[in-house]
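In structure tokens, one chain follows: the form predicted on its own.
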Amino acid sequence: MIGVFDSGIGGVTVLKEILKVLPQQRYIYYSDSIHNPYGDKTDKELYRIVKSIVEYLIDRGCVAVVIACNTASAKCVKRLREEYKTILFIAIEPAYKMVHDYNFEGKTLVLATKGTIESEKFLALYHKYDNHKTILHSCVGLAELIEKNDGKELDVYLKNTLGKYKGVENVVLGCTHYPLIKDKLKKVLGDVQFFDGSVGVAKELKRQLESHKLLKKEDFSLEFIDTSQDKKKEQRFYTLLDQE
């Protein structure tokens, strides 16, 4: 079984890509919306939350855990791998290297939580591939608004906070919630090229499962868990995933 977790339903953008390459598996998706956002948590508090989720997924029989949250990946994955050596941890990260590979000369905007942008892991990635035409923007409160799903409130937020960046070419979506609002982002920023890490995570998960001989064909199943127990979130999750 494969566990996927995020601070809400944003990680559905990662799960969609995983299902394209690994359709015949059993999955648990853990939406920790009661603790959303992760980006404003202290490192100690965040690890306590993440460790609890990981232990639940392991108890349920997960042999691999996908951390579909950039903040949790940046701040927790190293310690998790040290503590749970028999579990595969696949961690997402902002797809800044993709800008280097595909449009290095383009003016770039990185959108992420404050926790992700200030993390040692992201800053190392940024300094390694910096094109010197990059703006780092902490989107305080954006993940919560996407989780809340209030379209009008989102439009106002994006216009007020990101309107000044119109004209950038590349936009790195450094939070798994952000791909859910690509259309709204384009209305504010123009016809930009988006980069996110979901496809890379899906490919890496498959590679790691094959490498460790853990990939077995199974009857597909998917269980959704939300810590707020909000049925509307479950309905939205399956709608976004295009699952009956």
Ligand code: DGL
Second form
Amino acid sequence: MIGVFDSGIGGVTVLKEILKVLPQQRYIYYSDSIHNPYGDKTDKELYRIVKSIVEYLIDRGCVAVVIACNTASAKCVKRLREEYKTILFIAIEPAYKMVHDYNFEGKTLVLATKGTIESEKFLALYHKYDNHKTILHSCVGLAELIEKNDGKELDVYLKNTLGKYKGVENVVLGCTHYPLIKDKLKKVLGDVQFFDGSVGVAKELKRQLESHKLLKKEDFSLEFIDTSQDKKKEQRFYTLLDQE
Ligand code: DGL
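Can you switch from the form predicted on its own and show the form predicted in complex with ligand DGL instead?
Then the entire complex follows, led off by the chain already shown.
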């Protein structure tokens, strides 16, 4: 069994890619919307939350855990790997290296939570691949608004906070919630090229399961759990999962 978690339904953008490469597996998707946003939590607070999710997933029989959240990946994966040595942890990071590989010359905007942008892990990545034409922007409150799913409120937020960046070419979506609002981002930023880490995570999960000999064919199953027990979240999750 494979566990996938995020601070809500954002991680569906990662799960969708995983299902393309590993369709015949058993999954639990754990949407921790009651603790959203993760982006503003202290390291200690976030680790406590994440640890209890990981223990739940292990108790349910997960051999691999995908941290479908950039913030939790940046802040917790190192410690999780030290603490739970027999579990395979797959982490996501803002796809800044992809900009380096595909459009190094382009003016770039990295969007992520405050927690991710300020993390040591992200800063190391940024300094390694810096194209000297990059703006780092913490989208405080954006993941919460995406969870809330109020289109109008989102449009106002994006216009007010990101309108000034019109003209950038590359946009790194450094939070798994953000690919859900690509259309709205284009309305504000123009015809930009998006980069996100979900495809890379899916491939890495497959690679790691294979190399640890943990990959066996199963009958597909998917269980959705949401900590706020909001029934609307479950509907939205399955709708998003089915959408192309
Ligand atoms: N989806 C998350 C991420 O990728 C977390 C957003 C939040 O809860 O602040 O960072």
